[in-house]
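In the form predicted on its own, a lone chain appears below as structure tokens.
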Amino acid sequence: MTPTSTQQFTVRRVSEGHSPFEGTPAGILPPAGHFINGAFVQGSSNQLLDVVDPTTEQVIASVQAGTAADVDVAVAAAVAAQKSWGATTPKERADVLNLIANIIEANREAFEVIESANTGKPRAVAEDDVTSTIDTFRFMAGASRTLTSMAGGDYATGHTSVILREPVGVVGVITPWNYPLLMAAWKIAPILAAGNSIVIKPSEQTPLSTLKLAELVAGHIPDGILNVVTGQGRTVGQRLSEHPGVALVALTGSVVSGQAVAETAAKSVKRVHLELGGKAPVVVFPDADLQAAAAGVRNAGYWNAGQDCGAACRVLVHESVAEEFTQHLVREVGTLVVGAPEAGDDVEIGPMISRPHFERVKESLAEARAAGLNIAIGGSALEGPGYFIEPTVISSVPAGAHIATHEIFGPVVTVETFSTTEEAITRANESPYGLSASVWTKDSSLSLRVPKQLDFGTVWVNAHLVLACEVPWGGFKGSGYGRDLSLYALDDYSRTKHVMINHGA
């Protein structure tokens, strides 16, 4: 029998008309222009894009709707700045990255408030984002001074070879709405560390923390190495992808966005770095600590309201322990607290980012109901303002069900069963995505053998969604290619040159 819950999670609201910026300094919001060559500029269009607080559905700011002409100006500034920036030493670049980290740390509260207001993130999530952002810049500052490559030597008689790592030039960056500041840092830090300059387009839904970063570093870093053009993907992103002055385009976003960028970039044969979607399987073997696994899914499946490409959203549990595991999971999910970030420090689940995304998640839940799937807990939108979805567990999901194979990107976890290890591996790998997965077992043999057979860029054992700057993050298959974090990111944002010197010349 499939367990069904009567437990209800806690919902916290704030009073109508409450502003997410109450009690904060008046100048906390950044300027609304583009940031080009060290200063904020108006841009070539008078059109503005509204930025909405997803907890109240109220407009909190407006930013410039960038044009192709704005991108051209930013790229020209980046090209000019990169020549001198690329000629600096690793230590000089490391000093700049450490300075950026110090500036963010000194303004931590402002970044946390802005990120929560713009995305609806609970304060604990926003705090973690800012802490991770600071660590990303500090790690890349050190990593930029430790690059290694093939040793120089005489590989052909009478000739000495030297291997150089060079900047690629100007990098166009397109960042998503789910982790606006942190995903910007994952790109900006290694790109600058490798000696490149940047033109970044933040999501039009969440541009505020990136603009705030630009405002605070202005005058402290060389002009032109970091440029921000706000606007929509079909305009600003398209121009970045096709611009002849851009050597590489790095995107974190949806598969559809990645396909569009790769297709456009291919016309000029420019390099592309893609970190796309995911549908992470959580494979729970019968010997696993089921309570620990359920707690792990509670944390990793619902972090940031499930709006995470590595979220633990698809559980594959052995049929012999499926009912017990689901009971644990439903009990864990029933303890989650949903609400606006200002409603309390115990809030864990915020809203969906926008009305369209909210409607897409609701549609996925309606499809599950129409298919007769069991909603063990949650399954509905919350009444009232804001784009809130109940934390949901859908149990006894049959193999191949649509809800278990496509990315929902919300607080929804599905539970399927398997009977053999081979079946678990096959079913986990049938996903079109290949970003991350986890394995839960006390069997040392399984913990070593199964991850090697899973077609995912990151596989955790008895954990999920644990990240560190020292190790790479990136996927296979539909999840894209290229690596964020670690020394591998520096490799992605540099190029290899071989210089061979003839002794006899």
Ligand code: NAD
Contents of the next structure:
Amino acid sequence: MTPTSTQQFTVRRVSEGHSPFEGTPAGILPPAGHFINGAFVQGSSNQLLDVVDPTTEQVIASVQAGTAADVDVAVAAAVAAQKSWGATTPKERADVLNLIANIIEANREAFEVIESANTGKPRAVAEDDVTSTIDTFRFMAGASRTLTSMAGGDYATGHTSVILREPVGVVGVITPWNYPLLMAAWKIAPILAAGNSIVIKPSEQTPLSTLKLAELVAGHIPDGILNVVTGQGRTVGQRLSEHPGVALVALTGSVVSGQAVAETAAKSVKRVHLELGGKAPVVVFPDADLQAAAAGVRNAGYWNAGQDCGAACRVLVHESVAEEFTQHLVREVGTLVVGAPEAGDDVEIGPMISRPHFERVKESLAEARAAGLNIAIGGSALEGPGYFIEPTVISSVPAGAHIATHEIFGPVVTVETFSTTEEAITRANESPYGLSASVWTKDSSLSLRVPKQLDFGTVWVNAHLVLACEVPWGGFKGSGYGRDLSLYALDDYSRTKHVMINHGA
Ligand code: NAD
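Got the form predicted on its own; could you also share the form predicted together with this ligand?
And the full complex, kicking off with our chain again.
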């Protein structure tokens, strides 16, 4: 096995002083300001928040630090707009969603450049994000036209029941920094499709692509159905969670933020939709195609530099094949290219999003070293500027080790071993999270039996991190509740009403 070592990777960069917007049209950045009722407006505070490129650590833009008063103005606009939007037909709403998809497609390069500049993610990841964003709007446009409810009928003598499906009203949306545009689309598309209006607060670290979306759709969609208020979670997010005019608050983010939102929302008995953290186990049985499993972890464990709630970050491999699997994995990981988004199409690993997050990932690595764990490859931070961490594999991790149970959210994969199927299932389920997991085996019995016993919202067999708009995404346990994507998301963002007509017959 590869011995412990440091600095096996270097950061591929473009020239010093290079701007991520070099060669792009002037005005690619969105206007600063909140987007309320179809226009960019100055908020009630003069305070600004810097937006930083994590590859260079340079400030690339500033946005407004929103206040509770700004949220109140946006909610009032959303309440007013929802009345007519909620009364449109599914076809009319589908036309608007398809138009949004077309606008994003026509401007995809601007979105890719902005997303890479703001997050440091490789261009291939940004391209994939934009493609999935467009597909999300198109899927929800079509899906909303297929929605039905329980058939009406006579369930009490002389009375006929009709079940109506209605929008919930105004939805407050709070999004994270790892896939800023895509996570916004996962909320905006079904929420608008179901006839609701929105006030969205993007992550304070990555507000640019959401503001760009607002800029480009302004004037093409009804004013007030999509409002953006930038700012901090503890002010803007907090106000969205408590505002009496908001019927439902949907958050994608950490467990701590989800708990805060749910606690605040409880006071007004607001509906809550939470997509929170994850720590996905990858269970590799002895009969699995070990090379394919290692290649799967290379992709799904390190995509977006591991800053993915479904990342394949915790391998549980049968003890009889652990050595061979780890060799495959280390070889695979050794081929990853770390660098700036503009440094080549083959760059696969970008930086951590921010200095505090970079420090947290470094702490996890230091903890692993202090515990005497075997760092099979990587294991160190890379020289700045930028918040780069080496792609890392930590092998021979003992059962219950802290590093294998808490979310690191970086390019770090741990490898543990098991000896029986029952042990693999028990250990995989010994996690506060329940978002996603994968099982690698050629045994058809195991491929049906094991997923049924795993306590995760998505279980892949011989795959990991493969998503499609038709199927739901969401967690169990500490990973939250509510479903993104699929018809289930449309269910989450609508309400049913029973109308019973006494016709006296
Ligand atoms: P975060 O919780 O720090 O921030 C997410 C959003 O919540 C931000 O917009 C933030 O401003 C807001 N927020 C923070 N505190 C708040 C409060 N008290 N009230 C209201 N809003 C508040 O998360 P992050 O660091 O941006 O994203 C990483 C986390 O998101 C990880 O835990 C990851 O697993 C999770 N995530 C989950 C999914 C999923 O589908 N389950 C997808 C992507 C990311």
